[in-house]
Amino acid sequence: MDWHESAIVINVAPFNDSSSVATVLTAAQGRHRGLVYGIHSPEQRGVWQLGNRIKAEWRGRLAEQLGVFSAEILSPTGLAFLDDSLRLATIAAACELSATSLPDQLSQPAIYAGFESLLQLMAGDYYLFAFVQWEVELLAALGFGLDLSACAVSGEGRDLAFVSPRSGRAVGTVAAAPYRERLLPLPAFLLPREAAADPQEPADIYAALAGLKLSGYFLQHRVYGAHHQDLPMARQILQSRVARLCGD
């Protein structure tokens, strides 16, 4: 059997001197692995870079087999930001999260579409916010979606400023007052303007850090912690770099 599909390269691991095992993310095939022969050749070297969008062909006798990949490059995103450490760290974090949290060979149209959108936004100013939005979508796809539609206490769909670390539900400013130190700040960029406690909150590096801390908390405690694992190192590095920019 075989398939052809647009894909994003999310992991490449050595197999032998001339071959590697590549993992890609596609809409219909989800996370899928295959052997890449001659990966160090001039023709292949630039194709299998993390974050690159490729047209992938997978061939194998059975779906359960490792199979073999061939590919041509569609968009060299992974190569476009080699001189930008923060953008490169963002791509690496998204790749490692995809490679370590998603099940094998299960269709992921929403996560793939979100990843494609993130890559398209990487050249702009708001890529960190797109990354956090994608992490929230990843949590939902894994069965741990956050409920940011209304206050968990009052039921009101406005003045939202916090998230309960236990329930993953939003909490309004007034309801949060008695125990706000135990809640996670909810940045306004994750909400419709009319729902945020501070609709004028700037979409700056501090808001991005708050978003990373929020989504990172639930990824750690609901996804990776359940398997006694830490957040992937690439994700930890991204948050640490943003924290340093904030003086945190």
Contents of the next structure:
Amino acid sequence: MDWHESAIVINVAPFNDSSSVATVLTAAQGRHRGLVYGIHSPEQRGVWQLGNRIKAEWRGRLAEQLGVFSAEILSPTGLAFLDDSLRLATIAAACELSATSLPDQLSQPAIYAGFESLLQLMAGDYYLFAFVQWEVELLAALGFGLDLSACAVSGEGRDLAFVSPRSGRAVGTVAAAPYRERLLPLPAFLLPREAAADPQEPADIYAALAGLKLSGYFLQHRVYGAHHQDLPMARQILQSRVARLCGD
Amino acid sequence: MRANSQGTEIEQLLYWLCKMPGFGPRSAKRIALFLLQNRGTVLEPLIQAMENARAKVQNCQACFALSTAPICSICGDSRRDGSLICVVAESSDVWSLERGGSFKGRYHVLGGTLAALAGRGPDKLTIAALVKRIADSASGLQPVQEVILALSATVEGQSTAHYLVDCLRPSGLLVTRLAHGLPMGGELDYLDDGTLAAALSARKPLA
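Let's compare: the form predicted on its own is above, so bring in the form predicted in complex with the partner chain.
Next comes the full complex, this chain leading.
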């Protein structure tokens, strides 16, 4: 069997002197691994870089086999931001999260589309918000979706400002007052459009940090903590870098 | 390796030769045959050289490059510029830079680049030793003034470079990195999009 599809390179691990095992994320195949021959050749080495969008072709006799990848590059997103520490950390974090949390060979159209749109937004100012939104989608895809549509206490869809760390549901400002210290701040850019007070308002780096802390909390406790693991290193580096920018 | 009529010793030799980078079963057989046919001239000197290397080669205590002495010849050379430290991933990168002969400072070998999925976190690299080395140099004769990050132009390499910048920020040192872009003698037609984009963004005025 074989398939060819647009993909994002999310991990490359050495196999032997001239070959590596690459992991890509696609919409229909989900996270998929395969062997890449001659990865150090001048034609191949620029292709198999983390975060690059490629046209991947996988060939194997059975779906269970490792199989062999060949690819051509669609856009060298991973290499385009080598000088930008925050953008590079964002790409590395998204790659590492995909590579460590998603199941193998399970279709992930929403996660792939979110990752692709994140890469398209990397050149703009809102990439950190796109990243946090993608992490919330990732949580949902893994079965730990947050309910940010209405207040868990009052049921109202307005004035939502916190998230319960226990239930993952939004809480309104008034209902949150007695428990404020124990709740996670909910940045406005994560709210559904109809619930946000001013959906056009640009969110700042502080809101991005609040978003990273929120999604990071649930990723740590629901996804990685269940396997007694920490958040991926690249994700931790990204959050600490944003925190430093905020003086946190 | 499949058992055959060659005998256990030859099979073992082939097995271990196959472990060498770039050697497959066929090349291992060729090398084994050559070694056994030239025992006195190649095999025994090779065994001696490997034994010497096993006994004497270690990591330099200052820069962590491979060396036959506790302090390598580069770190021990007083003519080298101690105010410049070039940070590389592996000892082989030191050899590459020394081959060119254009760098007259000293080195620091990290022992790889950050790669969480390969189990290489900051604690597996010699980052803490680099920070300490720089701090210790401040009270010495030749304090470090510039750190050059000579790491691969890959996402992993540059992620490590940015992490090092974060670690070195409190020291207030000048931290630079090697340029990315056109190779010498490179033709535009043969370059990938990423290299071209990097070369364009790092362009500099000629006049």
